[in-house]
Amino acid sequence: MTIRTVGFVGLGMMGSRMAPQISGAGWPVHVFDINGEAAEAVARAHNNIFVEESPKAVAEAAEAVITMLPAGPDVHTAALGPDGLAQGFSEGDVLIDMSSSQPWMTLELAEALKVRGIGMIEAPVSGGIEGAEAGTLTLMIGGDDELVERCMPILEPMAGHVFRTGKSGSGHALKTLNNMLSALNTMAAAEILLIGTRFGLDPEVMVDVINQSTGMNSAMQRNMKQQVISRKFSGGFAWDLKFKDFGIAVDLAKRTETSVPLSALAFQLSQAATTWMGDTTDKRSIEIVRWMEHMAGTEIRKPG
């Protein structure tokens, strides 16, 4: 069955940039967001995007609906709650969850929709706002192969890299583990730069050397000069979303009975940083370095 019309629920920082990639590729896109003004703004700025009054109305207008929401519970509410997607779907329609959801909740939702004749795959993303804007996100797709193939034409306009991860839930599991590793990379890189700074090394030189050596990681490549040494602290993932994903990964470790002492300690430190920061509404994930600087009594700056 060819997908002729697409739905999109969740037009935040990511969704508002992802939905236009689909409409720009030729599909009519019916959208809903609890912030009606945000939905109207996206529709005004882009052709072929139409605002609906509820998730149910979105599902009634589309054969496939994408959710891009904060977490699994939000996806469940959008799908199964009052005026939810399930009330508007027809048999054979598909839900594509691109949120960073809990893998076990994805399995539960997929089963609940299956008994209604509705398919579900997940395609969580990496690449942030820049990737969403450029249509170069990395997609981690889990679910039935036939459903995935059916949905690929509407996913490809948003993607630079597409990876099949396996069965339902696998995409969300890999996404949250990637974000756990990203958090560990940032904290490890900050500790190294703090030691070097206190010794008297130029942190910019440290970054340059490490990025050509075995200690290189994504935080050294993308954040330390650009966000920390520059003192901008303005880019990257939202703190609350990154911390949420870190917690999901720790929960996944518990559910799989996997001992993760290093990751568990880093999560506890992130909890301490959250308390120290207070209101994290507008904070970015790189703010963990500010807390580490506070604990060390040193800022990572060029000498002089």
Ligand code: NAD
Contents of the next structure:
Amino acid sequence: MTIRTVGFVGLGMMGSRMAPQISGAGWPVHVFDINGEAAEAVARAHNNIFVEESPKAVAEAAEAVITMLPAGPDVHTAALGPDGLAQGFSEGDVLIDMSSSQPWMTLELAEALKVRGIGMIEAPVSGGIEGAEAGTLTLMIGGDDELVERCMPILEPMAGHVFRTGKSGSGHALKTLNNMLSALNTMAAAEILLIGTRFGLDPEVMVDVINQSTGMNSAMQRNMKQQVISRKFSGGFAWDLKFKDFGIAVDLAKRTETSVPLSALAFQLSQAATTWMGDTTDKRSIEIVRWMEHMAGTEIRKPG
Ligand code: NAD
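If the one shown is the form predicted on its own, what is the structure of the form predicted in complex with this ligand?
Full complex below, order starting with the chain above.
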């Protein structure tokens, strides 16, 4: 069955850039955000986007609804809460959760919807705001093959790379594990740059050498010169979201009874860093390095 109308719940940093990719490809998109202005702004800026007053109203208007919310609990509220999607869906409709949600909550929600005759798949993303803007996100799709096939036409306008990860929950598990590794990469890169800087090495030279050597990782390639040595500490992923994903991955380790002492320690250090960063609203994920500099009593700067 071809999907003719789409719903989109969550028009934040990512959703506000993803929904217009779908409307731009020809689907009418019915949107809702608890921040009404966020939804209105997207509808004002793009054709074929219609603001609805609740998730229920979105589900009544659409055959497939995408959620792009902070995490699993928000998706549960939007789906099963008062005036939620479940109250507006008709049998055969489908929910596509593109948020970075807790995999076990995805399984619970998929079950709760299944008994109502509603399908659910997940398609969390990497590629950040730039990827959302350009329609080049990497999608990690978990769920029933037939449902995925049916949803692909509305997912493709947002995607650069598409990976099938397996059954329901698998996409969310892989997404959170990627973000755990990304957090570990940043902390490991910062530690070695701190040692080198205190010894008197030029950290820029260190980054250049390591990026041609076996110590290279994503933080060395993308962040250390650009954000840390330049002292910009701006842009990139929000710390709160990265910390949330790290916590989901540590929880997943516990649920799978996997021993992960390195990751558990790094998560605890990240918890301390979160407290140190305080309650500012715009904390970027690279701020963890500033906390590590504080602990080491050294800034990662070019000498002289
Ligand atoms: P965001 O906080 O900017 O946006 C979330 C939006 O959801 C907000 O507009 C908020 O008002 C709305 N919202 C919250 N609860 C709601 C509810 N119950 N009903 C309706 N609307 C609700 O977050 P974001 O940066 O857009 O990220 C969304 C998801 O994508 C997160 O899971 C995040 O981890 C993931 N992600 C983000 C990035 C990134 O670079 N920002 C990259 C990859 C994945």
